[in-house]
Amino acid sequence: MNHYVRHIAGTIFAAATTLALSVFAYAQQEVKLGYALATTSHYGVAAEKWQEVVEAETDGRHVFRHFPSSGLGGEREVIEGVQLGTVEATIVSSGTLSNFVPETGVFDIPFLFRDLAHARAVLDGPIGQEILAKFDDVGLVALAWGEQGFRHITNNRNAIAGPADVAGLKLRTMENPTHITAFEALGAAPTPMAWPEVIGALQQGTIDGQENPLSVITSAKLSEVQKYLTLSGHVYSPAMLLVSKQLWDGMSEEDQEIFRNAASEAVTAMRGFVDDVETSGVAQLKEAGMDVGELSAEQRAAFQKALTTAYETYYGTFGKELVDQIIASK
């Protein structure tokens, strides 16, 4: 009888342990978070803050695992992983977003925003939030607009003072139709390329240059493979914090609110990083040996004039009314 009791007790204990472990496993939802740059970048700063807030406020129900430096592949691959639910979250540039929600491309129009304050106000306002909501239709949950800053051109061929200096320049661009249209109008040879391939292509001379915000140029140490930096500020570059529908639909409303608020805090940290780099980045790159030039107001106007045909394309794609509304936003 005692043997029977011990057997039953052991069986109950084993079942209870299995149940406890399964409940623990359920409680500890892993959130795989992929992003293109290093942990020391603005992406990394945002990722760390997102993790910090979510893990603290969900009492460990959600545990983040970072995959920086394109550890899960290029941005398009990662977004597709988020759609499928094989990746839970990502912080991405606007480079490939228009392939999923075409309207996001409107923010990539050259010389659309006056400054960072203007861009942030539009993205955080009704226009930006309406576009975030459209990601629901493609199986993604867009929580917030992040930021990279204004994009600038680097290359190994020559300094740039006007559109003629860009002609024929083999320039890596993101997989972004809005950017590609602009550089084709300027006579360059835009070359769409996933970020993990860029450094090697610059080292080998497969491409002459690339364009990115100072936040990327500094964190990726592009000064080691590029000679000339032109502070063109030709395009404002947003980013986005996305999570999978599978993760989102499996959460309580309370946890959804925590994720959304944590994403907002991550954006604040990201924008703070960009503000710091905008102040210190140029001096850092000069010290690293880059030849740095900045377009004057007249030179920027010459670029805008050279983009006339591109603007006509943008009006046809996004609607002139929307473009004008963004430009007029306070």
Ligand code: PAF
Given for the second form:
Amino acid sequence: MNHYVRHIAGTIFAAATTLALSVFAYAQQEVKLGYALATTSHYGVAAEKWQEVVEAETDGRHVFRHFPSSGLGGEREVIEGVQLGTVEATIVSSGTLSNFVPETGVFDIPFLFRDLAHARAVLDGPIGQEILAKFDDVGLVALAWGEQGFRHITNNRNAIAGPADVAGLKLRTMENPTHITAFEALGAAPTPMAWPEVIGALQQGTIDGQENPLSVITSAKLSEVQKYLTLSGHVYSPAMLLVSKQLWDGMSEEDQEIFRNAASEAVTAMRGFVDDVETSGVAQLKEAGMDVGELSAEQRAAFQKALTTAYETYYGTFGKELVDQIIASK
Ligand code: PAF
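With the form predicted on its own in hand, show me what the form predicted together with pantoate looks like.
First the chain shown before, then all remaining chains and molecules of the complex.
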């Protein structure tokens, strides 16, 4: 090789190396992450942890972009976006999940779980993990169960001490058949509605109330639009961390593992937030002027009794054996 040919070969090699390096530098995947609540909520805390771990451990191969406060629309729309691959990731409630995988609705049965520890053990155990795996069949990758806490009723009509107090109450529910069945059985007037419309509807008085855990009631500042808070704890509210199949299938196995572990760290952060707000939330809401009442054991039992017909429906839908197995699990 003469000097001239060596020079040309060297130049071509240098150009190819620069090109390869710049392609590598730009081979960064943006992860659009949508969720319904503010960055200061339990979702925001989980989203931040998920981002922090993935970005650090994939050396910037994945870069998160947050869309909090329903920035990408209601939860159903966002899940559909994840299914289509126009949104890479989301943290959602179980609100519309049973419209995608009907089996998830079993966890939305009222008075199913004794406490947070019971719910977490079931969701992290074989029953919960089996349901997570079913999301594969509908073009979604479900990485972990998160949580919001136990849901309580807020409204502007009256304090609630028993089922008679919810009779005819225009109560916004999630678009969730299990919840709607329960409130119909209680004699309320359940009004399914996507979350982005709820605050406006409460302000305008087209609905009397809504139900959500303390994590949501505090972070969405519902005390500004609702007078009565009844600590009913009528149903546990799971959440889920989902990613698109396009994102998942385009990743190396190593990055998939990083995403999965990061999701589990995000869940730990979310549950930590829920634990904190369960202890501090009520005082905060009283301070903000809410009239707070807590159902006694007898009053809770009266609600449970009023749900007998709803339970018959749940047994028909999910199987009595599964419902009993969840209730009995330690
Ligand atoms: O009530 C709901 O729709 C959900 O709990 C919320 C507030 C969107 C959080 O996922």
